[in-house]
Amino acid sequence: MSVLRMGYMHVRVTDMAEAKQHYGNTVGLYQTLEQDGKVYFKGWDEWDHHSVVLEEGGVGMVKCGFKVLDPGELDGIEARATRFGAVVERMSAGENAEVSDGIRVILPSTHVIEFYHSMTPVGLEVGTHNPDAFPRHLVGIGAPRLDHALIVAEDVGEIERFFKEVVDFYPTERLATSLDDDAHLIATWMTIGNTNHDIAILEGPNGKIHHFAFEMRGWDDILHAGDIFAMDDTPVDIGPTRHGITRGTTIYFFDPSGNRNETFAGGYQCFRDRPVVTWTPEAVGKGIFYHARELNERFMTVMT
């Protein structure tokens, strides 16, 4: 399977300029387009295009979209998830901005997800001949990357299948009402290659999204960004803290329009014959947030 990442999460905002007082200043991406009432967004340590698109006109997410190595990938793509049962479309390109032609997916839980084979290649800032570590005039946090994204639906199960069966996904960590083989999935976080997780899938609402969130390099990173949502008075949801699922440290917090981000570093690395970790309710508050071992009432029902 060559799917690659999750490479742009396509969001609606409610304020425009807001938002990108927030994207560009604040979580310190860069601008590289705005077009027909979209603005377009990188970090520092992609190469591609955008990353991140924000569409004035409301909250939550509009698509997203995923990169796969091989554009032959695509027929199999849309032959698997048309006998899964999805609703497949072919896409043009030039119908995202800078985006090839590929396939666009309507999962039963509503979600819009995108496969497509490249994206017009704009550099990494540091370049790619003797590079820096970084670059020296970071704004906000400096975020490098998109990292992943948790969606929410009815039947957590059936996405997760989607996910295994269409894409070659695997899950790393779920959450289960019991250890038996037959209990019921509440959440599910799964990967396409080494990383804790590309998607997760959490039991709610179709076609809402819990966040979407950013790599950082490291725990200073974390609490940098911190710092940096005080001075800019961002709304912050829970952290600094660390995940007891994954193990990665990170800080929720909102954009303007009430869109959660997240800030991400760390975790473990996960291949396919590692066993999948099994989380059940009485420990939720310890998987997610690991240091408090409970859960505020916001994180469980915010969803845009």
Given for the second form:
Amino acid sequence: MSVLRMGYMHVRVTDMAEAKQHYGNTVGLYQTLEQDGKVYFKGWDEWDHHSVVLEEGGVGMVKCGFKVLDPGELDGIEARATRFGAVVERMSAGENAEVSDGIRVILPSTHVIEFYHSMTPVGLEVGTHNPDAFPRHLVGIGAPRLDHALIVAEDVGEIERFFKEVVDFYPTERLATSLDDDAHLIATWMTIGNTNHDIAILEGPNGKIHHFAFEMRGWDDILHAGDIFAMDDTPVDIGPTRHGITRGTTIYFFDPSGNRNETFAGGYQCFRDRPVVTWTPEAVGKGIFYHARELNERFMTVMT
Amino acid sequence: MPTVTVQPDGIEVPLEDGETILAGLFRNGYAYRIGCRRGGCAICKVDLLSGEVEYDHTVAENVLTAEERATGTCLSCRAVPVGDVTIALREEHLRRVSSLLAFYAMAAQGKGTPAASSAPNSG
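The structure above corresponds to the form predicted on its own; please provide the structure of the form predicted together with the partner chain.
What follows is the whole complex; the chain from before opens it.
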């Protein structure tokens, strides 16, 4: 099985003009298309047409997409997702602008996720022939790429099982009520590659999203992002700080509609045979916010 | 300028014209449970007991339903009072987190110029 990564996140925004200002001028993504009431963006270190889709009206997640390497993978995903008991349908090329045909799955948590094999290539902003290290005139925080999302589900174990059985993701870290085999799973961080997470799942109301994250190049860029948020009056939830979970450095912040975003850098190299880290509730404060070591009142309750 | 009276403790706080309830309370040195501050997460909902509010941004129907609006639920991060209002926090009390901010906000409202000797020395 060969899912490559989370390729796009599609969210609703209440005011498109403000959202374009945020994702374009503050986050520093490049707008690649505006069509049928949707606006499409990509980061400078991404080569496919888009990684963020905004749609006006409401707030929260519409769906997200995962790219597979080979069209032949889709048959297997369709069969396994059906066997799992998810709602599965074929989607045709063009249902999503610039995106190939694929498989659409409605998870038991009601989240919609799509698997596709190709998207119109746009190219890296630095090109691929003798490239420079980064574009000279980055805007805002200059986010290079979409990294992961944390979605919210009533039954975390069930959604973890979906990503394991259907698309071969593996957990790198988990939050559980104890170390016992039958402990209740509160959250899980899962990857398909060697980063800490492509998707994470937190216990809570079905269909919600906690945040989606952009990968930054390091701690210096996280601090710089914090400065830009101050200049742009972007509401910051917490940070700059470090997560105990994943060891990543972070700022959580909100877009103008209240969708939570994250800048994330670091983490560590993950492998399938690496032992899974387990966090238990007495250390959850340190796990989420490593320096303050206590949860703020928003982390477990604020989502869209 | 409008005032907001916050139940259950009956604390009266002056607002600037055009200021949201959330912004005004924090400017005056108070705090309560809030989230995104941008109208998306719905955590800062309060009950509007009297008076009227307007919304300075579009508020999503899945955050604040028409029925909630009609029955007095108010999304405090986006709600701008039209005249004096009274709200009730839900299962919490307004917390005074900065006596310094409260002191200077009162002074700015013309309720006495603070003398240096009477200024609070900490929040």
